[in-house]
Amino acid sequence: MKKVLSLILALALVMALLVGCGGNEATTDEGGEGGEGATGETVKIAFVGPLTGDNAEIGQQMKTAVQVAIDEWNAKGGVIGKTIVMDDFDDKNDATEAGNIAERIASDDSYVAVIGHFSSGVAMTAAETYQEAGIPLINGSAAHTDYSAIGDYIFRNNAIYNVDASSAIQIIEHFGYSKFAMIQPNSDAGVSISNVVHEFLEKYDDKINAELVAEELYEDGTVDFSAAINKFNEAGAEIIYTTAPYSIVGPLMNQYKAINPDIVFVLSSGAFSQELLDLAGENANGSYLPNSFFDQSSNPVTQAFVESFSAAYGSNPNTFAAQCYDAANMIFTAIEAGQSDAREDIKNNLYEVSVDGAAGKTQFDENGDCPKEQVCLQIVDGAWTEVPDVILPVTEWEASLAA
């Protein structure tokens, strides 16, 4: 009897080991049979962004937008017959934290793709790891010129610095300002955008009438901008260009308008938010902002997204949320197009597919970039409004200057 029991136990142990080995075989360096996880019934992606800290509002919006896209696909039956799931990670917009998270994600075969990271420097640190591991990353906010050059698994769905800089200069010129100043963050991103502005001014010196009369870099956490304001006033600046986020722009506007109520601002996508309007109040009126997303657009895709996002989040989406929503749809469309959720297949198909997104058409070029057309927005009576026929695509604008 004991021999029979021993034999039964031995057979049970062998069966357990076989089942365990079979489960491990479901994941490989390319996500097993499409990175499907242990059950083979889900497609798992990772979202990484600043969910706490100074940029938490932006990160939370980005994460919510990705979840909205997931919910929409799952309501239709998922992708290639599988339910989409997401794990989220908080990198606090810190390069070291982002690097550690990227290592964790890249080494876990169940993740088929990554969406997120916020600032260019943080995203570029993490992107090196994703590229080496062969896992697709789509970012919705990294504007540094060199970001997508990291490799063929690295994509972005946002305007890059030359687009932002050209749009800002076009706004300044269009509305007839002759002297402008620039204040940017003292970071790789801030220095890069400043350099692009200088390159345009030097290249088209005889074609651009606006003059850059002063510039400053501010440190992260700055709350007192009086020195820069005094410098700009003494230089005779009529309009200020900054790519600072709303959390910086709000206090800057309030301090500047207390000294010079006539000053005008040209902002960037990081300031497109209700939070800026709440922080600056009437001091925000008259400000301009070039952007690839406008939540009041008549585009039916945009309006459907805004409605779904607002129901989930409680307020309208910002630009980065819209671009992350489109990024998620690109990943799921690529999986559907190739009928595969293997990492390499997703990467290859991302170069082939396109979606009509909340922030315009999303289609990656051979570099993994998505050329973005921008519209000019202005704050009028405490609300964002569109000003048509102000901004040309950067290639058209340069062609007009070179003619």
Second form
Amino acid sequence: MKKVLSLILALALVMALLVGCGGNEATTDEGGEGGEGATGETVKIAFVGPLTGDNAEIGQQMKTAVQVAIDEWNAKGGVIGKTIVMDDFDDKNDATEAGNIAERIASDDSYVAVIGHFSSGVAMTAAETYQEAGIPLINGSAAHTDYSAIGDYIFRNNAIYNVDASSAIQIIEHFGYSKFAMIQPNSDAGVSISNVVHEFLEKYDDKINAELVAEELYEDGTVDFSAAINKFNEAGAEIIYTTAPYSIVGPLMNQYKAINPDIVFVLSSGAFSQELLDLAGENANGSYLPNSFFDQSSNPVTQAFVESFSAAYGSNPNTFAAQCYDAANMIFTAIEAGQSDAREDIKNNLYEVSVDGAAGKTQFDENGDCPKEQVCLQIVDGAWTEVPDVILPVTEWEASLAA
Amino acid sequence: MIAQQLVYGVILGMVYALLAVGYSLVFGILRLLNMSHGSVYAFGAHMALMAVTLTWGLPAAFIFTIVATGVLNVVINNVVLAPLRARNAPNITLLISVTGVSYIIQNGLMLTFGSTRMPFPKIFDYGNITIGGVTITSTQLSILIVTLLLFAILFLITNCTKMGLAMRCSSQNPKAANLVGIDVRKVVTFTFFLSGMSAAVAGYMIAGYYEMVYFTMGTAAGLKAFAAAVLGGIGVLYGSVAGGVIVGIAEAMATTFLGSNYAEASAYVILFLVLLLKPSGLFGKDNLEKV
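Shown: the form predicted alone; wanted: the form predicted in complex with its partner chain:
What follows is the whole complex; the chain from before opens it.
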């Protein structure tokens, strides 16, 4: 009997927790409605991202960033006189989950736009549904070249692969390394980026001095890289290019530096975080990272965002958080510009407006892509610092090679 | 290069073996696939992180981790599994219950410690040792030694103590063991404590080896370790070591000759082949009840 009672109590506790979580959402909504200048009407957007699971950290950051943007607009009286509210959904960065959530959002007329989905493959699955339903989606993290081609309702505020790949090659060339190796995730994204690197190397064979001596694809969730590191070492690699997130780069650096202390890394935006510096410590020093966002930039918009974000979240934002913040501002600016929160009007106006964002100027081209300019960051004594004049925009770089 | 890769494979195998033994211990007694073991291991690693952050010193931190994790495993047994067994619930019910427990632990860790990967101080950092062109770091060496030590201790407990004898009896026939005066419930509780203890050692060592702790660390590692335990013959202790080492070497060799993206698959292909030829695993006993 006692055991039955304890079980019931345990269940009650769990239920209380669940109810508590649901309640949280409701209170934020009510808090928003209390904002000044609100007419009682609301504009509802949906946020989708990995809020639990391996990529929970990234999803939580993106969600917080969107919330920061919403709070700022609501404090100014909302958009076209209406209070902005957000519902969040957890797709666990899983294509099946994302597909189901997209169906739910698309079938609910109260949502005017969607922000989120993390990786390209997942975002592309969901994007098909949004395009069919005619609801605008802005993603702040997908890099796959085909993503924005899904339709006119599909936008992206992130650097696409050729920008990342060209920046990485420019860094390797600029600092005079002759032998480099690549380790990329064995996913649509990882395979695409290594293809782009190969294309550049073939196309400008006589202009690029660096030689690709070895490459590997790793499975998501891998923590032991000793065998791959040994292969790279045998091939004589001096610098390693990887687009892996910080959770992979951290252990990779620790394991590599234990074997070869002279190795240098070129990373990508997924690794731009304080957590990487914590995980890899001294081993992170000397690494390069081309990025469109730098949290210590002197840009006042960036400074303001970083301040309100870290107040809300407890640590500084990563690139995707900044890009989601800009994405949210794009949507609200588009609503304001067209004085309409109809889905189609938002879509049309998104092509017209621009925002001076936390991650640079944000404006969509005719494909729904945002041309990103990158700066070269380097980790020096456990802190990110900017190295100026290393990276040219991809078109200028290609022009200089073709000349 | 091959020799170096073999050594890395063996070390990786030891990491899997550390975890695999926990599956084997419980399976040996209860014929139960304890799917919560991966999460219990993650719990152990988080306890270790807490103890290390509070700077209790290595011995105190180690003992705290082992006791806390052992107690958690005993609680799982007494609160979730014992009532089900008392009602003669079918094995599948127990299996689903422990899977549920695994999620509760994992999400509990996320709520308490957060979802980031947290750094864990490196254990035994005394530089690298090179013998005949093969380099091994002191951390890798310590993993090797601790795993073998843990197995020696477990072997002594199961083979040279009265409790070990009782464990082996209960494993062969719980009813008969009860009749001759063995308190099978106590034996099961002890086994769960032992399995939790091995998870704690694994948590401490693996967190120190890879220098990080995160709440989902038990998912992928647990699955691979489970494969290693089945490969070696689940329920047989040295089978876990053999299974772990085979999986580790298979992954290292696949990386060398085929590429990292084949590493994961190679472990399961070998598992599949072994089970085709010998369904009870390399060292497994054939008269096991099918689950």
